[in-house]
Amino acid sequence: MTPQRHTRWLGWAAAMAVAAMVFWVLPPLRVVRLSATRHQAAGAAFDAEAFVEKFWRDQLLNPDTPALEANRLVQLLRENPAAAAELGRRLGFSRNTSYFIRGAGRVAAVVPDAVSLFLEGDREEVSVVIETGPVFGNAIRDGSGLLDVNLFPNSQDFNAISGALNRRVEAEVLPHLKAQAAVGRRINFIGGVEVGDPAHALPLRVVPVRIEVP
């Protein structure tokens, strides 16, 4: 190999080495799994806390949002469970029927994890219990009937709404109830209820979105 040819070969080798290093550090093309991309996009696109902030303010607390009278639901569950089921909402293959109700009652008992109520006009038995511990389930999301599951292709987003709603109840509604509840005191409430077996539906386990103590 002539000196000139040897020099030219060294130059090409050095150029290729530099190019290889650049492509290693700054690759022009990155291969990413499509499923991962979709997951990241969905996560970035949906903020359950922000969604619930607006949903809570504009719809759940809106006085025009329909809510079934608690007395009526209790009466139907006692006398005609089938008719009660027709007034509720059942999501997909869920075995629970959900309701969004409003009512007023007198505090019958206060224990560390619950407040029991006699509904006004109904002294037959305690028919409403508001548990004051951690909140689980989909009573508010499904009972309100305001959210269409078909508008949330990602089921994780739809489930995240329930979690955000329940956390809001724990943080904003239940502390107010626990501070104000006393035997004999009148309580106004609006909230969601899930009923599994109608034969054992009472007392209603209400998850409140609003508590008023006159």
Given for the second form:
Amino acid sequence: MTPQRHTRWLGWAAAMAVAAMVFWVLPPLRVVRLSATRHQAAGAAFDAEAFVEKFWRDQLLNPDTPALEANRLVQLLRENPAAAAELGRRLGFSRNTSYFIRGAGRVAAVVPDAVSLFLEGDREEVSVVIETGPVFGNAIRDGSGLLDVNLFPNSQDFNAISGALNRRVEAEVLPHLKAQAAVGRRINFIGGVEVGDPAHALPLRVVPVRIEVP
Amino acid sequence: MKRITFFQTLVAVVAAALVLTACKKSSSDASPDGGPPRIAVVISTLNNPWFVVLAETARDHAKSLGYAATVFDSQNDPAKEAAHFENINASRYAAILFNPTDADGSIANVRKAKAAGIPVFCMDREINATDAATSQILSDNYSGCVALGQYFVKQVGTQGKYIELLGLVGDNNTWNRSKGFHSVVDRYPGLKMVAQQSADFDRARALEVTESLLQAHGDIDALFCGNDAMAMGAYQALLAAGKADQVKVFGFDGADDVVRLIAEGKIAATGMQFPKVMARTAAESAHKYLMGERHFPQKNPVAVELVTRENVSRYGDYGRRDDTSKPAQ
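Same protein, different condition: the form predicted on its own was shown, now please give the form predicted together with its partner chain.
Full complex below, order starting with the chain above.
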């Protein structure tokens, strides 16, 4: 090998070494397992169940979370629906008003898909019904007033919260109610309620986050 | 006194000209031709009467507020939509009333308009960002379809087979509607979805898709369609197959032809969106912005109401007969 050719080879080797170093530090492509990307994507997606786990524990069941007295709401709906609407929450342009309420009552009737109550301190009339079948709607999410739609870039995430809350009610609250409810028994409840037409608001259809049967 | 040279004079004149030009450019609410300020109405498609109502109401309301308004049709094509935004930004429109083609893909267009100092107000369809548009006026599709799902169960029962026609898969409305519906119907294991296919919110496409699906699933009890244009296409296919009386069709939008068919007992139900409310609210928000208001809710959901044979007399002309302005406030 001539000295000139030797120098050329050394030049090539040096260039390849530099290129190898560059690719090592800044790889133009990276091979990863599909399972790892699936895991990353799942992590990036909104996890409604995890969100609700924390929201339920820290806020909905927190004794400091404000809840309207059910008796007061019932009385206002009978006598002054406009004043009742002032105490509730509306999402954008909506006809429905949502509330987060607490109260105590005596079981008036138990049927396969609902438990109806006479509120304590109220007239002998069913003014609260707790449905024990599948739970739908946004009574807890919107009634609590604790979640702001403007903070959710994708409204599918905001809506997924309602689904997760309703499933939690079905799994954790309603079985206890179904097991304990009997005519004449006293029940304490906290929950959300949606009111459409105030003229037909009663009985309130409450979606409970907590039921106590003393 | 120091003498001003020719060069200094030239620099001063050029600087003054630049300042004046910059001032004119920053004043985006003045039309370049000296006419009224211009508002652009960018619509995902005009190949659907519902969107025509949305576009025309937005345009007419902007005009009634003193603006020149132009409608741009994106033809459900994000590339066309991007080209419209380039044109609008370069032409220095004062505001954009926007119905996006894609919840993610349209964000970049809104950001470019924002960077150009043009406020954007989304109508009906959302973008997946809360820091780009000035405000978004959106149908509460999920809740509307929860109510529709509950009515579906009442009408079809807890046993049966059905087909779902989805809208554009890149649009959040498609999934909010589908998820709201399934949040109810999936709770009844006896209700089996035998096929789910996209027909792109398009009537002709829905006709084709339904014709094809009926070949394999001629024994269905119901069809849930993500909008009324697809409900009309599906109904046409059922009519041609002689199954219109045995299959219940459910739509979503509140389009006039579907409301009429509900009154005649041919379509089971729809969800009334309020395109005129959304368009007017968007135009009024743009006007307020151009008058100096800066505080707008990022998302302003508009309630959707269930329209059935029992209450259909209350609805028509893309809203409630007793209230043409707002569903509630």
